[in-house]
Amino acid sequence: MVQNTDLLIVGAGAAGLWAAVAAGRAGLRCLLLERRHRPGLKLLLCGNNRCNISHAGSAAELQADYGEPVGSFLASALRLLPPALLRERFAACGLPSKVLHDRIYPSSEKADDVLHCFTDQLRDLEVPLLLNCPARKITPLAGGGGFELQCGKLTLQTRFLLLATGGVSYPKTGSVGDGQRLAAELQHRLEPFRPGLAGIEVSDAWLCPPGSAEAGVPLVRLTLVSRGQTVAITEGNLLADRTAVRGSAFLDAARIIGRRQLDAYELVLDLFPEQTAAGLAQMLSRGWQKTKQAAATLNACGLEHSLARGLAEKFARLFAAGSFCPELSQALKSIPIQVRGIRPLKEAIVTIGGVSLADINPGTMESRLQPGLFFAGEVMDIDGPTGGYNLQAAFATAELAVSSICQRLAPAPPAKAAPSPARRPAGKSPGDKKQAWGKDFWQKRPR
């Protein structure tokens, strides 16, 4: 049995690994359990193994583009650990970072170099990292002094406690629901899990036809509206297999639907958002006075070839009456595309829904109901757009929840005494040398 610890963390992905080197960089007695035979799996998949750790911007912009209610509840973690200060850390433990489209990379794009540099200072500021110890219980000690925690065959006590066990997609990585199940436990509320950041099925043949390999456009735009409202409109790429269709314009309308727990919407879609109509018109007259064929005028234009004979098709009468402006060009500008569903969650990049954010405090990340339990990244109900968003909340929230402890466990300032009007004679008195031994022993204490 482990005792006297000051903080156990639950789960080594993103948010986990923050919070404990920072733990051990504040002196914290830490010990950081994973489920799983190695820490860090889910982190090794992000940005398609490149590890897209962040999104370049200020607090207040990020802020802003996470959206209601998750861009206000993370308001405090960003303005600790905006982008910029996460940058500056990385760096100084020897991984400088560059910024591709306003998504910021490790220099190597390696998801590997990401997590090396998670485990190397781990190993430098000895945090023990305990593998294959799964969380079963978590019970509250008597008269709120800490925490007792069940796992596997081990019982480990703490004075504090952080959840950072992720979200419940990509279940393999050990993303399975444990911290969620154990804040139930404690009477916390769960919003229901939904799936962000994932594909979309769609009926269109063009787009998705059957037996096709995978087919992309660089930038396209994509209006949701829903009710006849338009709620959103996305920019990214389009990727486009025979079961769904992704890219960061698909995946970010997909977790607003979910966000928002949409029942009723359509997507249009806007191939070429660079182009106005009318010049759009000019270069589809252009690539047919070239080549009069339909797919090779629609190729010529930029998009992909599987794609240019879909739309070739779809749009056959246009281009057999030759009618490139404004109709034609009207129509690829604004294509509705019948959408069938979402992708499953465990597919999904992103979980919606978790521990309630109205039992966490956000300027702590502790829990409202749990004195001395703390939360960090996807376990609660956050969630962010592509471009690195996900992994600057799971780093920021972290960072928050550690301060915050640290704050907790700072010794009080010793009290002022009060003024004598008896000059006492020169040299420490029994206060004095009590207070000086108070602040040498919080010096020197273990780490």
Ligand SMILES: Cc1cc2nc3c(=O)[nH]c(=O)nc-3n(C[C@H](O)[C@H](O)[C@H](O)COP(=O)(O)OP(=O)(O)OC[C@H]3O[C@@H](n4cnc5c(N)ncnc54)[C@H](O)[C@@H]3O)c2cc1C
Contents of the next structure:
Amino acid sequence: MVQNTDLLIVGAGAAGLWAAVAAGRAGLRCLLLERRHRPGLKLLLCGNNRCNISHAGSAAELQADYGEPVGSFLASALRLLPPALLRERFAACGLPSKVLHDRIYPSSEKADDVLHCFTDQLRDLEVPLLLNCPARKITPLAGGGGFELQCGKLTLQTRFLLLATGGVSYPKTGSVGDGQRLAAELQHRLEPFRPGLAGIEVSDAWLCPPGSAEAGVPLVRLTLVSRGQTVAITEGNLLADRTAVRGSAFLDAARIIGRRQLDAYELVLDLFPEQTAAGLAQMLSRGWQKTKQAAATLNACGLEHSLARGLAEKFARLFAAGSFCPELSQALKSIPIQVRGIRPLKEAIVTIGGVSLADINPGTMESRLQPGLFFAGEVMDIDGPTGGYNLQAAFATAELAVSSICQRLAPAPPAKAAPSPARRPAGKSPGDKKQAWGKDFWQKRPR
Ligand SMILES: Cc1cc2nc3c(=O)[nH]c(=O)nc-3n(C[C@H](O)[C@H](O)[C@H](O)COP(=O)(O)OP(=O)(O)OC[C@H]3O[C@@H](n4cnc5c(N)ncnc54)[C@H](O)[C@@H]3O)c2cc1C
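Moving on from the form predicted alone, please list the structure of the form predicted in complex with this ligand.
To see the whole picture, the full complex is given below, headed by that same chain.
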């Protein structure tokens, strides 16, 4: 039985890896447990293996972008680890980053490098990582003295426990809902799981006409309408294949549909958000003068061949009418999309639902029901839009959880502020947050 750890971290994904490095840096006796044979399997898939680690903006801007209730819940975590500081931390560990359209990526654009950045630090800090080690049962020790954790045949005891087991999408990466089950066994409420950032199935044949494998548009605008009210407007790319439409505009819309649990809704697509209807009419007119063909006209306006062909068929009546321009440009800027459904949770980029935010203190990430038990990342009912928000949330909540644990482990300040010869100079106490979590704290250690 391993008995003398300060902190057991369950799950070596984005949140658990960040937490383990932070705990190692703070000098905690910490052990990281992972149910799969490798850490960070989902991290490796992120951003098409380029790993969009965060999103440019201030803590307040990001908080607004998450939307409620997630934004308010993440406020303290984002203030502690805003994107600029996150970049500094990675840079100090040898992983410089760059910003592409407000999305933050490692300069190498390799998810591998992000994972190695973590595993190199764990090695240097001598933080042990146990693989193939699924946590199965948590038993609180009598008198609030910590926890006993069963992992296969191992029984571990710890003072603090951090659950960072992820959501339930892409289960092959290891996130299968264990953390939520363990939390529920300790009386935490769970919000039902729903797909966030998932593909949208449509009946519109023009989006992927027969003979084309995939179609894309770099920038579209999507208006989500429910019961006659505009619920949200999303912008980004469109990627359509035979099963569903993806791309950030559609993924973000799917997240809002899931978060708000909309049952009746419509999607309206603007294929030319940067053009006014009048400007688009002029473009169409110029294209028609040159080509005198519907598909070629749409292609001349920037739509790729397969989409241009599909739309030429859809709007054949307007083209046939001859003076099609004003009507057609309006139509291309507001195409109703016939939604059949949202792709299943196992394919979603993020899980909506999980451990209820009502049972977690947002200022510390500690359970409100079980003192000493902390949460980080997607195991909680948090999710964000596309663009690096989900990793940012995983890293920031992990940072806050470990920072809170460090404060709890720090020696209590003297009862009276009376000066004493033995008193340490200001800012030099082992529990001092500034010193423990300042910039130098994350300097890369020599190999
Ligand atoms: C294809 C894809 C692309 C994505 N791209 C991006 C992106 O570019 N940017 C972005 O911000 N977000 C992206 N995301 C979302 C992001 O990956 C997640 O939000 C993030 O990984 C959540 O981190 P986490 O640590 O909470 O969970 P995870 O990364 O899922 O890690 C949880 C870990 O816990 C382990 N575990 C589970 N149960 C147990 C147990 N009982 N015992 C021990 N270990 C356990 C799992 O094996 C896993 O390793 C993407 C997701 C997917 C699926």
